[in-house]
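As structure tokens, one chain now follows by itself in the form predicted alone.
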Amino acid sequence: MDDLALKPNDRVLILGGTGFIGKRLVTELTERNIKLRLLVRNPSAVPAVILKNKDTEIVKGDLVSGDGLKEAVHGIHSAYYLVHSMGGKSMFKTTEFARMDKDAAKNFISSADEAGIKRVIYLGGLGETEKNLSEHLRSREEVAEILSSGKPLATVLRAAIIIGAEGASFVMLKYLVERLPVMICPKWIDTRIQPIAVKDVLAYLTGSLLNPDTAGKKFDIGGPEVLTYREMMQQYTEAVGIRRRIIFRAPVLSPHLAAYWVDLVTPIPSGIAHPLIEGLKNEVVCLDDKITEYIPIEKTPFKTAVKIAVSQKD
């Protein structure tokens, strides 16, 4: 494992370095003096807090064109892949989605494999293939197989509903809650949940780099708890201190009309809407909890994490 351990003037790749995960951990990792190269479709749209630090290079180009991929991966000792595509402003558009998430993930490792990139580090989603798994997961794991097919050792993290602020899902659940005294949900508010708080991600991808022993290896991840999606609007109306939501489960609201419902009462548009709902019929429970030999942490609760969260602008 000693030419897979990160040494000082080794550089990290990071796909997805300015979305809500990946420029949190540009900021981790810049912490530790990591030498850092973000591919990115518009640099100047790189946030000023990034583009000052000197150790931190910004290559144009796009990854389901293929486009600045050899200049991004060339001396590249690890890479980070956060790239996932939700859908846009139309919900008849996830299928469209997946197909570029897949060429995308094709085009990176295929790139990766000739520049001999020695690890990639993939933050996927929770959910069992063999359980009827909606579009937008199943896109996740067929990504993560797409990844690990490579020369590079894959390490694959799987998550469940991240808590944080900016996190598509946080703000669903957020306006949701807040914004409706009385819901009507579909039947998915009983679906079993592990949310897990944006800093316990960091931490995890964050370890899985400087833990060699971690590559080739696939790990589940989520907080403390297992709620179910009622559970968790609860949770959060005593986290932020107002009364709670009386809720009624309406199984006959089908995920289409659900997703024009949080696309009526939240920022989210119902493209993005609609795969969040359709994978809450998922359960998304840690299978295991072996991510802990490598990288111990103390994980942080629910209401942590909702406070954490509301108290952040971005």
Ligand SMILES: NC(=O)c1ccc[n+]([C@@H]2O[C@H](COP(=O)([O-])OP(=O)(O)OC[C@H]3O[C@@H](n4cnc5c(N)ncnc54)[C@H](OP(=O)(O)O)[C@@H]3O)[C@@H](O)[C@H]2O)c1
Given for the second form:
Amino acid sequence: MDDLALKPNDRVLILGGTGFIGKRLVTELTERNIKLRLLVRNPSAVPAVILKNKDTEIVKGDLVSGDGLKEAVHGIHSAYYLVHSMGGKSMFKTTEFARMDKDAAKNFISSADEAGIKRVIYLGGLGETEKNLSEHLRSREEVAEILSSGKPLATVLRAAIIIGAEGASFVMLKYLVERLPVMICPKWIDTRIQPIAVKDVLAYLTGSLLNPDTAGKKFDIGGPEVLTYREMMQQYTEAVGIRRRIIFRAPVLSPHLAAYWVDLVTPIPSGIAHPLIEGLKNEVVCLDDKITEYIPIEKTPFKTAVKIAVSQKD
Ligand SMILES: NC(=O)c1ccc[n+]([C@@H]2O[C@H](COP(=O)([O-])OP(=O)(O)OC[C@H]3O[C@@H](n4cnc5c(N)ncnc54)[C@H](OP(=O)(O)O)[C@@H]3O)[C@@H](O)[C@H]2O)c1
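Could I have the structure of this protein in the form predicted together with the named molecule, to go alongside the form predicted alone above?
Now the full complex is given, and it begins with the chain already shown.
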């Protein structure tokens, strides 16, 4: 267990450090004087706030091809895995991501095994495998399994929608609610979900690194409320002070058709939006709250999380 505790000179690798969660985590860990290294696909796109800290190392690479991985993992104590391969603008070519995510996780774990990395902390998605999971959520589970199969002890955190300014799911929610006074939705409108504030996710990610007892364990993380998508949309209007929306549940609107009109209303590329929309049919609620025994935090209510998210520009 001594090995698992982070010491002052240990370095932590962040994969996905340029993303919505990763960028915020870099700031959080830098403020705690934790030494960091980032593997990034495009070093020129690394935000200035990250480059400001001269002690943070940047390695150019790509998890899917495996380029740069050997250099990235060398001498690393623990790694965060905050990566997914969804993206692109094509409405029809959105299925490649699962294969790429599988390759990326395998590439990482074989390099991590060789380099003797002690721990990996992964943020994946909630959802139960036996319940006709969407391809996206199934792929998140597959990555969890691959990362848990290596020598580093894996901590797997599973979350539903994360409420924060740049989160893809949150941006879709924001545009739909703010642009459409009347919505006709498929039956997923009454699916239950447990949203979580990005601030709470960061507390759990940081807490996992600092508490070695979380190594080798899987935790569901969520906010204090379980809501349906309908309730979430109405609470959003109350949080930002706009009129409540009129929401109809259509008996026959196919999720595919719904995905295409989401393309028209929101700025999220269809390569991300469509797999996320397919996942709306799956209930994403924490199975337990055992994370509280290891990392006790005061959970941020949904409306507070929305108010914070809409007040932030990035
Ligand atoms: N956002 C949510 O609501 C939410 C909810 C539950 C769970 N999660 C989980 O949280 C994690 C982070 O998600 P996010 O919302 O922060 O995603 P994001 O903003 O889209 O960031 C994804 C990151 O992955 C990097 N990446 C993608 N492919 C890569 C590759 N081949 N090699 C190296 N890096 C690569 C991207 O780098 P580039 O800058 O080069 O593109 C980016 O830094 C994911 O595991 C996701 O499943 C998110």
